[in-house]
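Just the one chain here, the form predicted on its own, laid out as structure tokens.
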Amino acid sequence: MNGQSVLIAGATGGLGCAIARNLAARGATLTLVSRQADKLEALDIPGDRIALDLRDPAACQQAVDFALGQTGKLDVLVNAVGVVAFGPVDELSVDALEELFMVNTFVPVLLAKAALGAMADGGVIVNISGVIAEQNLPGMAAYGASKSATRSFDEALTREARRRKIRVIDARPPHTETGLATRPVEGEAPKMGEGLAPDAVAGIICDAIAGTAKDLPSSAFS
């Protein structure tokens, strides 16, 4: 990885500082993103940071054209953007379900978008949907349904992007101490077991980026 460019959105987050941190250490220049000014200046990590708000189709291009500003190339998009919310869906307001379907789907999909125009053969595209978009649950149901449509999406652009030799990565760890299920868009988590370390699932994550798996299904954490 050393001296490949870098996008991580999401970087202030449990996974997604988690996943720059062994980047930097692998030797990446890193471009980090967060909708957290105050929480991307405080990260001790190398690299060039953009407060965006990802939600707004425009600030997708503009991360990516930061990135090729600061770097001149991309080779790397990470997407660890992702918000959660618990509770059956007749008892969900559609505000919920819009930043649902918004942030874990939208937002994947137009950062691809940007980053496919940006990357030279080789570049590497990775989602994270999570083990909840092999098998949903109740309770979790939109959630899991805004999850499941990125693992679909990745699986198409996995077949767009190989014309080009841009590598897709659909990564589905299962559930992991990142802190997002302590704040849920609404709604309150169920008792959960406890999680992967965010450091352990990074370095799987980190390791297909820098070899060449295609895909991370929840049996590659385990």
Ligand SMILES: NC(=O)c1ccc[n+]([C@@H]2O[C@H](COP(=O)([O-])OP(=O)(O)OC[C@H]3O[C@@H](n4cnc5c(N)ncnc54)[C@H](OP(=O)(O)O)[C@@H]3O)[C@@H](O)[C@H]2O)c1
Contents of the next structure:
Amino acid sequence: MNGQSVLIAGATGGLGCAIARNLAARGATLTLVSRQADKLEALDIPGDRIALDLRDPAACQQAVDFALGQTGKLDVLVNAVGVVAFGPVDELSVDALEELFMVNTFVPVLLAKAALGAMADGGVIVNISGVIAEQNLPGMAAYGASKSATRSFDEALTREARRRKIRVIDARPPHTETGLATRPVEGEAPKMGEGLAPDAVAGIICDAIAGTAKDLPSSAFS
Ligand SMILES: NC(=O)c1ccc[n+]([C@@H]2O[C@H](COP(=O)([O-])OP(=O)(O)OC[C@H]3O[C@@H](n4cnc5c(N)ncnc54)[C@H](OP(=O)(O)O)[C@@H]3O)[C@@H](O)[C@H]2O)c1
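Now that the form predicted on its own has been shown, please provide the structure of the form predicted together with the named molecule.
Below is the whole assembly, all chains and molecules, this chain first.
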């Protein structure tokens, strides 16, 4: 990864931060993006930073343009942006539904679209859909659907991007102890068993980026 230019969206999150730290240790040059500037500044990870609300299509383009401006190229995009909501569908507000699909589905599509315009042949795009994209669960139907849509997008993008030798990795880790479930946009998390360690999940994703993997099903994390 030495000298590779990597844009990490959601770099202040549990997984984004662990991925950023791992790739920095491998010599990558990072551009770190998330919504909150103070949290970005507080990260003890080398790299340029820009605070953007990526629900705005122009912000996704701005993130890519910023990475290009700072490093002169874009080799890898890692999208670790996400939100969760819990509860039966009839109790979920329309605002929560909109937020789930904006952040978990629209942002990956917009970021990939912007990155494809900037990325050299041979690049890598990573989206983290999650194990729920393999089997959805009651109480998480809308979250799961927003993630399945991303997995479906990745499936087709993998084939579209192949002619440019751009690898698209859809990562589907199981529950991971990042605190995501304690910060739902709505509802309350059901009781969950102990999740995986963020560093372990990040390590598997970063090995895949640095290697040749084309998909990371949930079984790759067990
Ligand atoms: N944790 C799990 O169990 C698990 C399992 C499978 C898949 N995943 C997926 O992995 C990804 C990362 O999850 P995580 O557990 O690391 O969550 P997290 O710790 O809550 O991190 C989420 C990140 O998304 C950013 N973000 C949210 N809304 C944004 C917006 N509108 N614009 C820009 N950035 C925004 C946050 O930035 P700010 O801090 O600035 O708000 C934060 O950096 C998510 O897509 C999640 O669904 C997680």
